[in-house]
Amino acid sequence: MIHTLALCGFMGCGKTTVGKEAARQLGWRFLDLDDFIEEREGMTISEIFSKYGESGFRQRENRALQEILSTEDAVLALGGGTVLFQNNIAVLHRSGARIVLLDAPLPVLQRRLRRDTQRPLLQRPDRETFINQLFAQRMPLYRAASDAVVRITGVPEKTAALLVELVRSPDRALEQSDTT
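Please output the structure of this chain alone, in the form predicted on its own.
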């Protein structure tokens, strides 16, 4: 039986929205890894990067992941870079978490991120080109780290229902779409 769903995917794919809905449908807790780190450290992710650099952030991220994974029955929204690091993937797999990629098409992500003012990474004049390049770089890594893929184009409730099916029937197909 799966007790933790760890959602990965590109920014704007719906990890938080879908994760909260899946947790509600399962009667589980929802946790956002970045929010957890910020609360635990008493500073924003940007401040942590500024003060400790990426390696300092990644150390804190790995410790937070281990702490979160000691609890059961949770849907966890991972940060965009979490599964880009093997030590984080190892921690997730050792815990028995099922890593699920929420795979949204690039045009959908471009549309969702067009007016985003919250993500520091996107506050640049070449936003669309940058998103295209980052997407091309990260998606193969997300796929490699994932135990299952859910292609999303529809409504969060349908995507969440597919995640619930993955928990209840862990042997189901590894790739699904919320349009079926």
The other form holds:
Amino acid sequence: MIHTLALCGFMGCGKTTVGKEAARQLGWRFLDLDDFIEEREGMTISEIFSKYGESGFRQRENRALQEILSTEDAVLALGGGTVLFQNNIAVLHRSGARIVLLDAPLPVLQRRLRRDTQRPLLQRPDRETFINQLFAQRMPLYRAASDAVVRITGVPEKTAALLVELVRSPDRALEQSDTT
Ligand code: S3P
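Starting from the form predicted on its own shown above, please give the structure in the form predicted in complex with shikimate-3-phosphate.
Complete assembly follows, chain above in first position.
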């Protein structure tokens, strides 16, 4: 039985939107790691980055992940960098969470992130090139960390339904999502 789905993937792939919808369809709770960190610290992610740097953010992210995983029957939207760190993967595995990659095509991500003002990593003049490089670097790591891959459909309700299928019949859904 799966009790926690942890959604990973690149910034803009829909972890929050699809995760909320999957939680609704499952009758589970929805949790967002970035929101949890912001509440816990009383600061936005941008403020944490500018005050403590990325490494300070990552320390807080790991602590928050340990706390948030005590909730069961939950869909958890991770941050775009969470599963790039072995200590976070270890915490997720220990909790029994199933890690699912939301796989979105690069052009879709570029379009969604073009005008972003909230994500500290993207506030740079060479954003488009940077996203291309980061995508190439991170995708293999996301795949390696994940138990399953779900290709986004462009319709959050449909992508969420694939996640629900994964929870209800994990073996069958795994085969299907791998071929899409
Ligand atoms: C990050 C992604 C963000 C947030 C932080 C760092 C990353 O989450 O955790 O800005 O390293 O990709 P989203 O993927 O929800 O934007």
